[in-house]
Amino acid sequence: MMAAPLVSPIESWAMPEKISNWAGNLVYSTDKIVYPKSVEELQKLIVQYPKMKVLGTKHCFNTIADSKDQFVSLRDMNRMVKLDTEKSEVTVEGGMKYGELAPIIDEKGFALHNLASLPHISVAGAVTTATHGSGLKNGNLSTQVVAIQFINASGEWIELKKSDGEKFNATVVGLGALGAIANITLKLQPKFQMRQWVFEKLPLSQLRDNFETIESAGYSVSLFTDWTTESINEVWIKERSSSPSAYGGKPEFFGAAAATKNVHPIIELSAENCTEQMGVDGPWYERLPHFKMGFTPSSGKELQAEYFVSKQNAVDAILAIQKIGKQISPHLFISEIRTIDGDDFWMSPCYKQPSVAIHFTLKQDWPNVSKLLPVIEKTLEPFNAKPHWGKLFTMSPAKLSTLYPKMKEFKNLVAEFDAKAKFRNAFLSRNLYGK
């Protein structure tokens, strides 16, 4: 008993540091982690462990990547494997981040069609969870993929190409259930310059009456709101510099006033971490994201949830959320509304459906947020809203199964690549298998 106070601090000091996600809201269920540096090492590790998960850049807010057994991180597999200038394709390892890849391909004269609001996330992690940017004609980041190479549960190298049709479509948004993405090949386009403009306090009545026109105002358009007034706080319009600017430099946009300086989506915060605004031209990869690669994005300590509805239901869904704004706002930093084109990936929230995503950046108060999310989900239920796979939600597995017409076929594919459920964790067991 006398020795205990002396021993405990030493034991605590000697313990491995707990692994948490980017926002700090989640401490993972094991601190056992290994870092392969090659495909061969990765294959050996996958064969070695009976249960494991691949851990990316830890930007998911839920337990989709969690494991109570063993992690394999592809942090050190972050190289560009090949740049095919003739095909306009780039192949990268599973651990490469968009912020690392973008300057490399830009220097060679290429660009990606879109980026998420954060450049800090890994390509493989974003693809497998159907993460997205914005733009009526822009598919999510998964739609850039033309080939995917992963290691299945038996340690075998599996390669699928876009020409493989439905099996490829089943695999790209794989939710971490099929194996470890070793390499991924993306379609490129010629590099381009961009600029962005911000307008403040867009009347909600204008959004209701002119939604399609407002969302078509740029290559990528984001709406930010806190649901406390009859207006949208900010409209961010990102446009290619080569295109004529319909609204840039104008004093107003559908009743919203042009910002007079750079602003943060959360207006009270400094815009220092945000990408350049005020119509200043810059490379595509320094304008498509909202936040700079070298800085902490968003508010940092936060929770996130996001729901996708069909574009045709967007206005009604937004107005429905506006009606419960007083319940949401005490727990909210900011919401973002974005458009995403449809795709062919079985487990994508945008499968065969051009969509609008309503995103919530929430205060890190899970007891209250856990009560709020069911209210939001019930409000959006008439619109068959689907949650983002990498963010927080409370929707039942039974409900999820009705939203994904290919879920049964996807689970059959999982059984083919992972017969012993090596990559299955509690998140997948609950949300795909109802356990």
Ligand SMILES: Cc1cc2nc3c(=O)[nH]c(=O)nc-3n(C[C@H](O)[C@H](O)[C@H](O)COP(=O)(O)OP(=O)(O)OC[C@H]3O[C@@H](n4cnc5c(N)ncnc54)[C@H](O)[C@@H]3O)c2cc1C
Given for the second form:
Amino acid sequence: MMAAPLVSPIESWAMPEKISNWAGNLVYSTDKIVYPKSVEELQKLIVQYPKMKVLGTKHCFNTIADSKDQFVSLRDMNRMVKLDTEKSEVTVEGGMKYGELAPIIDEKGFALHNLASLPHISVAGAVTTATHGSGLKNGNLSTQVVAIQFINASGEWIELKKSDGEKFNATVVGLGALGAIANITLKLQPKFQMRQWVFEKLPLSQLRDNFETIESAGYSVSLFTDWTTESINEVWIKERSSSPSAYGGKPEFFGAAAATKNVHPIIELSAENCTEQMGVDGPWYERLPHFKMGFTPSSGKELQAEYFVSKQNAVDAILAIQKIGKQISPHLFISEIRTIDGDDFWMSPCYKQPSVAIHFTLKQDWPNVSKLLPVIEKTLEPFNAKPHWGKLFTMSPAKLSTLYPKMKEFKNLVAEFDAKAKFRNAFLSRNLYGK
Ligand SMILES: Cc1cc2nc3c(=O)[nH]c(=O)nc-3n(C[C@H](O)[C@H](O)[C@H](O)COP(=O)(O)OP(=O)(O)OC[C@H]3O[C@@H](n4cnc5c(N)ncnc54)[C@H](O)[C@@H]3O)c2cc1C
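And the form predicted in complex with the ligand, for comparison with the form predicted alone?
Up next: the whole complex, starting with the chain shown before.
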């Protein structure tokens, strides 16, 4: 998978002219990049280049976005195209970030059902890798999509709507393989207020015995842990102000104690970068993400990996990881456990399966992390764990293909929209085609 160089931060600083990903662990394989300002320009560029990749906000940790030939960035195509207040739908250009979109729709009285931990990522880049937030009844961010408009490898404008059924389901989580998403239409709901409550040191035994109840304690629940003790370090409960959690404002939650001040998921770090907690009301887009738009999310200099298991297997999978906690913790900043409802998207890790994602924010030490990931993957193998498409993993393409029942049909669709493999990079060649 690591066809492109994963470099130490020192090496990447020494090559300032190169384009790196957000975390700085990856220097992309070309620095050739163009910034179209319109759909027409984008179409011309796609016709012009025999090989290329569309680059979003560069938040993936692996080489899924990489190209050795040419990048097209939709940085300058970040406008709202249409807000349909009748249908509660918004259409945005392919370069728009959630953090740019959210205040605009909020002002008009609308909200998205969920967001990822950070608002800095582009809608198109997030949707194409099945990026998710948390919540037992909340599908990933791709489930907000009701229509997708992209330019295929021949420069043609393709539009697919939810009513197109399976072809739409095949396209939304497209892994950047089908074309350049020029516009994307998202389903909205009325805007809402939210608040967050944090509890510290949840005994693991409580999680084992009450997993479903704990995960149902709010609209969106996240568990943060470092696997070093018999407790989950922090439980973040995000509730809609109009349907308060039974636990908000209480001193205790299944043996965990209410935090007395705002905290960072990595307890040693300042909570300044984090969205407001302690039950303070705020708009949905300033509570659903853990990190504020204007601030560095997470730790910064880090690596990330994440694995999805079915909800039924979640407790066993978490306990299995806890058993290898001593191997993980020297390389770990923090882990996060979240729930995601099932969906219909062929290449989504949550395809037809309500899921639990076990995430690892790791130190930026690829030599050691590359040895650790196979251990985590082996531990989670009995639970058919699938890796996040945008994060690091070492699983073989053969194994991946067994986890995606629609992989073959997806590749047929790729052939239809991109017959000459214009958008196929080393990541796709390896992970979809085993080359
Ligand atoms: C600090 C941090 C926190 C994160 N938190 C979460 C989280 O809470 N939940 C989660 O699931 N993930 C999370 N991620 C991962 C992140 O959401 C995904 O990696 C996401 O895909 C990044 O989007 P991007 O715009 O940066 O895309 P890029 O990394 O730039 O590209 C990703 C893929 O999208 C394609 N692409 C981008 N734009 C287009 C377009 N317009 N048309 C066609 N293809 C396109 C690229 O070709 C590539 O294949 C996090 C990452 C970081 C760094």
